[in-house]
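Here you get one chain, nothing else, as structure tokens; it is the form predicted alone.
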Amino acid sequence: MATCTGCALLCDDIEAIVENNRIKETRNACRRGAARMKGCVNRLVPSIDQKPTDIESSIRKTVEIIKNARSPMLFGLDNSTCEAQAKGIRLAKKLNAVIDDTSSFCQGLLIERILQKKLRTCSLDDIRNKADVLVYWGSDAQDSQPRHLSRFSYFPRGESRQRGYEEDRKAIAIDVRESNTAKICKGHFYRIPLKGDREFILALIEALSGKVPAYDTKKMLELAGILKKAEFGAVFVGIGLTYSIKEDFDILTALAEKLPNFNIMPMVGHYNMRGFNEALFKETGFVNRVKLEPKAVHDNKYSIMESLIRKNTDAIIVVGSDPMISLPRPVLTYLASIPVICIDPCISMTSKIAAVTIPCAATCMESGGTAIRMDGKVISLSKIITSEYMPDEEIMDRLMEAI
């Protein structure tokens, strides 16, 4: 069996048919992840200022142009195991850089309260063995971690729940659109408008406080009705109901005080997201946005967005993380204008605009080790084929005996 890195729900019932050195086939994986396992479509090869050179050569220039740089950036890891992960932190410490990754800009909020204990959470299997209600606000699971209804939420039997979706389970979705998920909810969809949900929870919260809200009453008070009698709820965050509430997330917390028996799960969509932001939170207090001086500072200005926009950076190293498709327009001409390292298995936006690239091996297929899935559990990433290239664990390795 092996573990699919597709997404963090990491599922570990995954069969690989290996033929010659390769993966020929897959079961069990879902589409996203059955993609994932095929490998690179456009490998990456060792170049500095897009020529084609040889690892050493790489590896070199990256140590010239970080010891030369005055405020360097490692930005990324999401999708690295989490022994490479740590290396990037004690690197980024020993650069004193500043250190951040995607969850600056989706789910970091969210895993930092949960983190601090300031939100209840559980384990995917209590979920699938105990929820009586599942909640999916601003989050399409069918399409984004493909397999979380039909084996940790919706659909499965749990020990609790022996009867199922049909009679055990009821599932509720709260988003802008109606979504796949949506579709599956049976009647329970509650549409809201862009940017609603502050408003739809101030509602909700007056509902469940046995007020009478001005905001659809009448739908209002049957949610309210239904997250009352739920015996073990789930509400799943998705980065719909993050961005719209980043602003004023303490929100979230007062809705949770106010539904005991719910837990709070994070839709993470990068496979070891989690594991960046506990090893961070572990070494600083903070999941994202650290400047790893003598003494950590966490700022907003940290972020890779801020510092883009501010040119406070004029050196990154990029792992694992695509940041040319993700950031806006605005702060990608600065982005291209300073040397940036990129570190990953494949050809990317950003390894086409970088100034030194280092390939590495793929996790899981090509290399092993540990990582977080979304709920917080530690899960074994096994190697299934054999690979020339360097684990980014072993990249990190390099670079910090060289600097």
The other form holds:
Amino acid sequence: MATCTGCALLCDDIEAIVENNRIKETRNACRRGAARMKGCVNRLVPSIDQKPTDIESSIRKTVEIIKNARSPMLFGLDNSTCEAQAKGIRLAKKLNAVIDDTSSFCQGLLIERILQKKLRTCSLDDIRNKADVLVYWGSDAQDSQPRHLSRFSYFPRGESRQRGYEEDRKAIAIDVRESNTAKICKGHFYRIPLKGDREFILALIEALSGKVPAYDTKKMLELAGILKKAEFGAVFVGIGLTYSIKEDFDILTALAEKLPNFNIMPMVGHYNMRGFNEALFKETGFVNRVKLEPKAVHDNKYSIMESLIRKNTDAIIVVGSDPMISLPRPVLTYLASIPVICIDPCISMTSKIAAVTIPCAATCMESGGTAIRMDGKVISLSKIITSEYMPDEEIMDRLMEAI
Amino acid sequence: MDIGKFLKSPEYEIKITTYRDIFQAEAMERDRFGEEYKMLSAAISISKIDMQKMGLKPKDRVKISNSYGSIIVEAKETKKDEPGGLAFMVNSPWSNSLVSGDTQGKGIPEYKNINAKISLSKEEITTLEKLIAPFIKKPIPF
Ligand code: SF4
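Provide the structure of the form predicted together with the partner chain, given the form predicted alone shown above.
Everything in the complex follows now, all chains and molecules, and the chain you saw is the first one.
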């Protein structure tokens, strides 16, 4: 059995059919997972200033750039193994660099509170075995973590939920759009206006406290009634909710206090984003946006966005991430103007503007290790095919040695 | 062809939010420079009511712009009945072209809360090559 690294569900029941050292077919994976396991069509080659070179020259050039940088940054590592992440953090420490990852503009706010134990959480296995009320909030799992409902939440039979979705489980969607997940939650879809989550939470808190909320009274009381009856509930928090309440995130803690039978689950995209957050948290007490001087200093100005807006970084190592694809256009001009070192298995938008590219092995196809699932469970990733590419863990080692 | 007709195409204010789509994610895993990824990303889904209000038909090309960027994408009708007032784009470099870089010092952009202007267009759908071109110092064959 292989593990899929297509999202943070890390499905470890994948059968991979290998032919001539290539994954020809997969069984059990979703569309995204299958495509990821078969690999991208454009593999990255080592290059300096967009001219092909060999890997040793790319590594040498990286070291030269980083040594000359006044304020280097290490960004990414969410698509790397825990082993590579630990080495990345050590490398950043050695460089007195800023370190940040995609959680900085994704689920970082939520994971931080979970690791600080400010929000109650549980495992996905608990959800499969016990959960009776499932709330997908600002989360379209069907498209983002496509096997979430079938492996863990709505459809499976669980120890105390033998009748699965037909009788034992209720799924609720709260969203601005009738997503594919909302479609499954028939009759329990609550549409909210854009940025309307805060108001909805406040009204729900009122309803749960026995008051009559002014906001959509009938539906709100109905929802509060369902939530109150839950024996074991879960709120799956998607980035829709996180973005919407980012200015007042503690309101989620206030809601959780009113829902003692519920657990909060962060819906994570990148397969090992939680791994990065946990590793950095263990080392520094923060999940992202840290300058390792080497003493850890946390500040919003160390987020990738603010580092680029304020032009605070003068060289950046990007590992397994494509900020040119995921960041707003206004910050790309500055990103493209500084030396970027791109470490990735595939050609990306970032590799197209990089001063140096270093190809690496694709995790769980060409290299192994461990990763942390969205619920905090450690999952092992085994290598399925051989390849000439270095795992990113080894690249981190090489950079460390040379620096 | 009366080009003037298109030059005078009315412009409407539009609010856009972004979402994820498994088919687009699948296409990205395979080849983010491919046609499939482009077709699934360079599109905007608008409710039937708003399409009618703006005089748009499915498959029309539309220009969406604001002070951060400008893109040409295909207009689609939302699969499910949406109440209107909000349009939808799959999160991609196309939607990111319209997102402000200002995070109020907090580091999280407003990816899901975009205000822009929309009008019918005759121009070609914006390619990824075009989106990335201003950032590439030397031309590289794709
Ligand atoms: S749900 Fe996620 S981990 Fe599971 S097969 Fe799909 S992409 Fe892979």
